[in-house]
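Next up: a single chain in structure tokens, the form predicted alone.
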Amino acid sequence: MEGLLTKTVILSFLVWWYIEFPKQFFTLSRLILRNILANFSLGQIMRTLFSPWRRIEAQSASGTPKDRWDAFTFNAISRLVGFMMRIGLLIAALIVVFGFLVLWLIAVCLWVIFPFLPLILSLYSLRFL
């Protein structure tokens, strides 16, 4: 009777470890990744990549060529600053997503081998006897 109970407990553990929890883990990982992407607003950043920074634009007060040139250069610089800030955000988003995926991959690998770790370490320690 004890042998059957032990087998049932071990089997239940392995079913939970390799089937039930990974489903929850992948669902949670997908939600975290979606949240990361939503917080960086990548779609909006791509749509407004060349928009002026903080929508700051200059209008020429009068129609003189100097005022129009000043407004043009100010708007060009504002767009350049906006472009640089948004590129910086895109790079930061890529770094965060890449870091998340690396940590996720490490977690998955550790999760798969962790139940066998005592056996692996025991066999490895026999080398030193």
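In this text, rigid core is short for the largest set of C-alphas that superpose within 1.5 Å between two forms. Residue numbers count along the first chain shown, from 1. No experiment lies behind these values; they were computed from the predicted model shown. What changes on going to the form predicted together with its partner chain:
- Here residue 69 does not count as shifted, since its C-alpha moves by less than 2 Å between the two forms after the core is aligned.
- The rigid-core alignment places the CA of residue 26 2 Å or more apart between the two forms.
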The other form holds:
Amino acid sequence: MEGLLTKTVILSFLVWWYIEFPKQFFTLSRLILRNILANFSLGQIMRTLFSPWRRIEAQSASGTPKDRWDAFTFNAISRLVGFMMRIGLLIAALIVVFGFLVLWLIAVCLWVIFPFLPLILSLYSLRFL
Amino acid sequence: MSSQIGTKVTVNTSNINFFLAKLDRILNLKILNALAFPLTLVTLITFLTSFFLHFSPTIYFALFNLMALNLFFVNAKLYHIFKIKNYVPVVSINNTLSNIQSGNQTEIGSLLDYDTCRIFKPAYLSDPDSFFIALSKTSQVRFIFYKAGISLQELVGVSTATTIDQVFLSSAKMAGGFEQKLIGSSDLFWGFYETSNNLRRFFADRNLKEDDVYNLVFWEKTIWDEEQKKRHFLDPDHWISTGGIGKSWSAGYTQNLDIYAKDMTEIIAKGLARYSVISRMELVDTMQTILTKNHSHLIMVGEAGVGKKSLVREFAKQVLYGKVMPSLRYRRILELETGALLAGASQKEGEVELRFKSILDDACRAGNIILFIDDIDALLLEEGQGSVNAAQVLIPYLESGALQLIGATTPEKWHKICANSKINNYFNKLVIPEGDENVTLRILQDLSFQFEYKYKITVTYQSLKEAYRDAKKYIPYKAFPAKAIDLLEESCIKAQNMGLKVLSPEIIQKTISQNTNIPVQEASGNEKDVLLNLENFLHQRVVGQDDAVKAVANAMRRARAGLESGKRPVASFLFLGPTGVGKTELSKALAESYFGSEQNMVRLDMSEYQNDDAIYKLLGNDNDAGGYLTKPIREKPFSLVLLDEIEKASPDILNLFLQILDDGRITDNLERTIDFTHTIIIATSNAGSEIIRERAAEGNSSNKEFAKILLDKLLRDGIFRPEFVNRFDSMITFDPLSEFQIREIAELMIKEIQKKLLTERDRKLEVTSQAVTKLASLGFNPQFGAREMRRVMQEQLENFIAKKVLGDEEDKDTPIVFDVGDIEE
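Moving from the form predicted alone to the form predicted together with its partner chain:
What follows is the entire complex, opening with the chain shown before.
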């Protein structure tokens, strides 16, 4: 009876691992990647790459050439600051995404042999006896 | 193993879910999970150290086996999380139901959840009673009994007297109704309850009707079950984001706004807000629909306490987690603190408007703000000290579409705002109704977990029901669900202070009793004795007048037995009789015994309301906070209303009382409904006193026949209209006081004086019997009743005492003696 249960456990696990789990793994990967991208708001960064930093903009109150030049300079600096901050964030996001993809590939490569790794390691340990 | 149970349903215990249930139990073992971390840590350290140190072969052997063990555990956990916890049966509950109802033999075992699989035995199929007992030990059903305040020992000996296939059919319907994939033990519990008369009787004996049991099952399913389940990795909700860094960088700074507003989305994110909108999500969806439109603003209109702010909090939560349309996602919802805005700004004119403008400029500049203004009437109606009308400041911003606004106010204030300005054109109105019983109970169930955690107390279902019932009856001027929530929380605090572990309905009753001074609890012990012998209690203050005392005592007993209709005043009496015979004294005694104190009495001299326009004195003018009648009742709904000399009031005013006596309600000057259903109304009149005195002089006291004669005379003379008299529960005549009764009153008055002298001056007073007789004979005047006796007491006894006390001739320990010789004629 116990032998039958053990066989059922192993069979059920293997069926799940090789047939059902890949779908679940891809779903989970998609969710994690979406979460990473959402946390960095990559879409928003791209859309606002050259926008003034935190919407800080100057207006020319009097309309004189000097006033307009001051406003122009200020706005240019604001946009430059915004750009530099966002580019830094973009680079950080790309690093994180790259790291995730590397880990993901490793996981995919290991997927085939993963259920058998415990057995392989156990058998390997015998050489030290 | 397949087991046949009835003609329609079978259970195959070889289904995979039975097997997975066992695995689930093993893999959930705390010790297993507790060992995982140290095991991994040891393996990792050893593995990393092996690169730098050379270990013996034994260590390497152990290391590789540890690594194997770790990886085996990882495999097992992955299987547990992704397969076992995510079990979905091949067949659906609805298809299975249709199959059963079509009369086909159906296998139902694959639809049972793990809790049920673990306790299920094939033998139960022919023994429903044992099945029910086993079911009652599952966590889901234990929760239900726990919340119902029923111990499992009480089930011993209870026979379910039902069949298993009926139980399964009913439980499948229950599970299908909740769109579940599996049939849980709480569904089976419901199946047993619905199909077993014995169980229904068992719960009914414990004051739990079908609705109550259903609510308990609902509680378990929707709230407790959700709290217990850990969010699954594959559930997208587990991976929700709150907007990200890029989003917040694209919005502007809000320096001024941050001074006068608090960030609701931040508070929600930190889990600091306590609220519940269970069963009201459709209102939140409506809010989303309105605000998704461009340039749209929302005004939420509802009485204080209906949950407007809670709905905004839930909306803020959805916005925070992006569960709304793209245009609303990840925005900040800020609640403007109008108090802070208005504070300290009264010195300079226009300062509030300037502040308001700077806040609105900030919000527009930020570009991602939804501004919530609770009690927006404080900024749009100039009423009372410190308020402003900032409508003209706000309108351009509402038109610009650069920010979105959510306002909240009461119907009465919104009505005034609409009358005073055109600002209502910029808002979409959403009426928030008061929660009904079901909604309120669900909210209380949801919040009870927080109270249990905070006050370390168990909240039973019966106490939730009691909170709802008492809040409805005794707090008429607040709305649900807030008044029930406040009452529940106050009771939890009280129970915690008393060192109790379980909140029972009695604590709720005690809390409301203390707040309203009304005896809410079922009469018990001493109080029962007092009620049954109430005449004796009232006679401690009222001499004679046995008929009047009896009628009043009967009315009170009816009220405390819970027989009042709830649609009229508790009781209403018309007292007729000469002056000074005890009409007012009886009213005071009644106020003390029923409402806890003589202070809970509203006394109106109706001779002041002889003109028709005096009605505004009672109801209030437009500028008033309320009238002499409506204001005190609004503030203290549990009061005795005493209307002296009612026959002198104008006919219009008497018409007002027709409505009160019939309907228990009137509308005041501000169109608010004033509830008189918790009051006792007593009208007194001296009309017909001559007849009463004549009859008394003949030696006949009042009786029912005389009462009819008296009534006929009063109606004939036009003193009262028939429809007015007809609305009273009872018309009671008071007899003139006899000399013997005057002597009793004299003794009562002397006792009062003795008590007062002892308390205030620490002096004793003795009055001889002859002196009492003499005083009584001097004080006897059928025309003036007990008031004459009062005057005699003052002139004779109190003057005597005053001279003795101020004269200071005697030792303080020597009692003051008043004898017949001290009486001045």
